[in-house]
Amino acid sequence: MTVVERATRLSAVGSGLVLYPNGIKAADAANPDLGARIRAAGHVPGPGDARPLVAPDGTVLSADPIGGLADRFGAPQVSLLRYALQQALIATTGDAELITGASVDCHSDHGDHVSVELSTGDTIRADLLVGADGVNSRTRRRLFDDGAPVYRGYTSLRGRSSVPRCYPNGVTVAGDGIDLFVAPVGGGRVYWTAKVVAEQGDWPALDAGTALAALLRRIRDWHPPIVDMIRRTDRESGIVITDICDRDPIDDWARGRGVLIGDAAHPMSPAMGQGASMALEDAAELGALLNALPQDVPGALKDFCAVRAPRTAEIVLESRRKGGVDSKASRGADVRARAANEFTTEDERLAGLFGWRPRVWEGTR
């Protein structure tokens, strides 16, 4: 296996995530070492850890139990830094070549096999492309030429700071235009998304130092705890914006021998904190599926579609249902509703969600 990086080098830069349940179930079933160091690398909440959703001024409106999503389906959440899940990634490739600073320009299916060409000039030939390059992907464009995909009203402003005394398990602030997600990475650290409403290109136009000074000043009537958390973010490893967009799902990402996994295939809002988890997912099912039918690229390629794409069409469009923010904060009911993180309720849906196992492939069709 070849993994190509368009960085030149991985580096301790970029913000944080959460894997939920399902996510940890995918890392364990690709490879238990992967479970293993993701949990090491990051924060798992304690069995009565709850994280709370308050309003800017810091009332509590609601809590989610995140301690108890281990025993309620198998596998707990972990909140991470990226850098880390790359780290965590890269260490169990086994004998995977890692090549950095070079892209994907074209490649070739040649029935039996795929070219690659790279912008280094140095050309690969394999059994199969596997398109991971996020909701730009150029991959996709070579693949399906299907546009570009929508922005969907507001950007995210990302970045890490120290854990906030009063929040040591993180806490969802539910703003007027603006909701903050934060949960620790470990270490005393927390990572911090900021979702503003916007006029697409707006916030991506500024330097991340003007950026963290307009966040500021939109909410710096906010409970102080959260307002100083801001301020503390870590200047070296910069904030991260961007604009939020996604896809209409469709049913097939795959094309002879080469297929889409993660944002290229399905881009999602961040409201249901599922992408990377769904990411994980398509790999431990993609994998299994070769395994099983490794003779028939092309078809173990189709299989996989039609297993993932109802899964995930469901998460894309419930993501985008959950994702607006709120321009009338003091609509308590309808904050409670839309709180991105809130697990307390719809037991069914968070059972079909959470409870996730890959399925067991036999070899045929």
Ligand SMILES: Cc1cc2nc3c(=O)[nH]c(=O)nc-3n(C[C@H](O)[C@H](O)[C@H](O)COP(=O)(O)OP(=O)(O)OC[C@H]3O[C@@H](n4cnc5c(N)ncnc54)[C@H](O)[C@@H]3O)c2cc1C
Second form
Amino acid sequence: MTVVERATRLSAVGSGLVLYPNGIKAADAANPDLGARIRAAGHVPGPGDARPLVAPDGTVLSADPIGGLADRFGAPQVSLLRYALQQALIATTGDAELITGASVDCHSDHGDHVSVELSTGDTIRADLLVGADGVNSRTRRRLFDDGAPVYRGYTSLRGRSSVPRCYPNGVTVAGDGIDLFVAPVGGGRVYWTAKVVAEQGDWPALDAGTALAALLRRIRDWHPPIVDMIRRTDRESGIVITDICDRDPIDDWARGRGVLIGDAAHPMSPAMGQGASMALEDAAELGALLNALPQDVPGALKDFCAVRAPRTAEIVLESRRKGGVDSKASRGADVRARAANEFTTEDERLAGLFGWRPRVWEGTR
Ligand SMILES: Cc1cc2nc3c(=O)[nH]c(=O)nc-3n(C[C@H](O)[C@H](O)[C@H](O)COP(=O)(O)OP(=O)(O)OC[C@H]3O[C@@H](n4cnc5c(N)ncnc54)[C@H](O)[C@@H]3O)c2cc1C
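Having seen the form predicted alone, could you now give me the structure of the form predicted together with the named molecule?
Full complex below, order starting with the chain above.
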């Protein structure tokens, strides 16, 4: 297997993310060592830990019992730096070759193999091409040419800071036109994500310092420990600004010997924090299917899509529904109602989402 990554350097910059029990189980299924490394590299909540949802003035509205997930679903929630996840993936790719600083520019499907052209001028001959090239996937453009992802009305700023003393398990803040999510990543550090209602392109046009100053102006009346945490943001690891886009789900991401996974296949807004977990589920399922050595590769890729498309479509649409950041001034009762809805741990929806188990591919083509 050859992995081609266009980034020249895999550096320790960037923010963090949360992997939920389904994502951790997918990592375990792909390679138990990967799951172990992810747990070791990130923050795993203790059994009784909860993450509060607060109003901007710090009033606690509800608490998300994150520590109970492991017992209930067989794997914990883990929050970690993206770089740490990338390192865990690289350490567990076995004998795969990793080529960095080269982008996949083109590919041709010859029926019994694909040839993949790189920006370096090299060509790779392979059994299949897996396009895991993100929300603006060029592989998707070549396979489907179905236009650009759609902006969903808010942008995101992400950074790293130190753990606010009163929120050791992180915190979620439901503000006016701004929502903030903070989670520990180990070593006394947190990553934070602010979702801000905005016109497309406005925030990404700002440099990091200007964007951070603008965010601090918008939240200056918030609970002081939260403002202070944002003010202490680590400038060296950078502020990542991303306009939030998704796509309507499609039910087939395979053409011949080419297939998409992750955001290339089903980009979603981050409201449910499921994008990377879904990408890991895809990887675990596709890996298991290919390990069964199907004779009919294009047919097997269709089988893969038939399993994955309904599940991911549900998450794309649910994330879109939940995703909007409220821009109205009055929150109080609204937020409480929303919180009660979001944090109902007995919810069957959560069982369906976090209770995921990898499929055993029997009798593949
Ligand atoms: C604000 C925000 C918060 C989020 N929070 C969470 C969270 O808490 N939990 C969660 O699970 N998900 C979260 N997500 C979603 C998550 O980041 C994505 O779903 C996940 O990164 C998708 O992984 P991927 O590998 O498909 O794509 P990506 O992570 O985008 O990786 C694609 C890779 O392909 C490379 N590439 C692109 N084009 C080429 C090319 N032509 N040739 C070679 N290489 C190429 C890129 O350099 C990149 O390394 C969040 C997203 C946002 C925007």
